[in-house]
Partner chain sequence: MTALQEVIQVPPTGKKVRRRRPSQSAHRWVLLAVVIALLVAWEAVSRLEWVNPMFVSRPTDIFAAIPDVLGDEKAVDALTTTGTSIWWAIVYAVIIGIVGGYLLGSVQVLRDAFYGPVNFIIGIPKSIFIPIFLLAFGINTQTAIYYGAFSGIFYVMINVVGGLDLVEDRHMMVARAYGASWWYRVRDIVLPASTPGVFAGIWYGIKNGLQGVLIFELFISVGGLGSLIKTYTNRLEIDRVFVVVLGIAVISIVLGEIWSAIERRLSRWRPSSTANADTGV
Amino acid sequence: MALQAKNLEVTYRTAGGRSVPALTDINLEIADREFVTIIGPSGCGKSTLLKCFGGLLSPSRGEVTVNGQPVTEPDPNRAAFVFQDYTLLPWKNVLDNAAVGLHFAGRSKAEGRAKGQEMLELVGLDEFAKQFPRELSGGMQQRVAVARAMAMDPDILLMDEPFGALDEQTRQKLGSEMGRILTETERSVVMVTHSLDEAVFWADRIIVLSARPGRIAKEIEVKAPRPRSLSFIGTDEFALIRAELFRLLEVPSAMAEASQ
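Chain-only structure, as in the form predicted in complex with the partner chain:
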């Protein structure tokens, strides 16, 4: 098993001294090469959970381990992030952005360039290596962000609504491309999403979080083998799971029942 969260609890303290419970009672195991999607109402703690997984945030209680080792600080080789916002460094060109993790790790320029180029090819952007981020569309920037994460050869990819800011069409096109890549890499992937379709289509398992403070309301397994072709969307399994997610997320009482 790759990642384990035990009795996680996160309480934020605001500047005014108020405490905001964001997550409680999270117990979760994510296997090697498993693709897990996390879905839940906005503000329920999805990003918070991902940050705990990656060591960007220390939980108020409980712990996260990867391969038995407690996670206390970020390590991009263990778990690499793809953030929701556009976070490429605007003053570095696309290639240097893709290789930035290797650069931070003190690797040679040549090594970074080679690896960065390889990852850009993977996401289909090698021709844009010398461009600056502002010259790329939002979708392309997020692909570079995926390349930046993959360049670290991480055991786990942590993706926080990576395509959430994109319009529906771009998102679908990008989704199917990225899905291929993510499936082929044979890593564990944890992806936060607010799209029901995305949540079902990619996942081996879907984690549904309830509203604040977030707790696991339901875990749903998707049995169809990956990689899946688009025809999976037409199957009964897809339709049933999607309907259940819809019910959980749109009918308040359903979520409450599931959380019991």
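The block above covers the form predicted in complex with the partner chain; next, return the form predicted on its own.
What comes next is one chain alone, with no partners or other molecules.
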């Protein structure tokens, strides 16, 4: 089991001292090589849950483990993040950006560059190794961010709206490419998204969260094998699952009923 959350709860305290529950009663297991997407209404705690998975936030109750080890602090060798904001260093070239995590982890420059080059080849950007972020498109910059995360060889990859800043056509094309790459590398992935299409296209399993405080309202399995081509969007399976997600997210009562 790659990741497990047991009885997870997160409660925030406001400046006025009021307790605000963000997540409650989260019990979830994610298997090795499984791709899970998390979707739900705005403010339901999707990103909060991802931060707990990666050790950026401590739960108020319960625990998270990765490969049986408690997650108590960030560790990019265990769980690496890819955010919507590419967070590339503008003064470093693409290769050095891909290797920067290994540099901070104390690896030698030669080792970091060798691994960074390997990951750039994997995401199809090896010929741009000497370019700078400003010279790349948004989609290419996000691929560098993915290469940087995967260079750490993490047990699990955590992606928070990774393609949210891109136009729809670029998101679809890049999503298809990255789906292939992540499937071939047999990586466990958890991705938060607002997009119904992305939630269905990427996932082996979709976790639907209820409105705040977020709880698991429903889990939906996507049976089509990965990697998937864009033609999957035109299938009956895709349409039926997307319609169910739309119903769950558009009708609050449906979310409540599904959680019973």
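Take the two forms, superpose them, and find the largest set of C-alpha atoms that agree within 1.5 Å; that set is the rigid core. Residue numbers count along the first chain shown, from 1. Computed from a predicted structure; not experimentally measured.
* Asked: Can a Cα shift of no less than 2 Å be assigned to A31 between these two forms, given superposition on the rigid core?
  -> No; that C-alpha moves by less than 2 Å between these two forms.
* Asked: Rigid core fitted, is the C-alpha displacement of R107 between these two forms 2 Å or more?
  -> R107: C-alpha displaced by less than 2 Å between these two forms.
* Compare the position of the CA of K92 between these two forms after a rigid core fit and state whether the shift reaches 2 Å. => Yes; that C-alpha moves by at least 2 Å between these two forms.
* To do: Look at the Cα of G17 between these two forms with the rigid core superposed and state its shift in Å.
  => Here the C-alpha difference is 3.1 Å.
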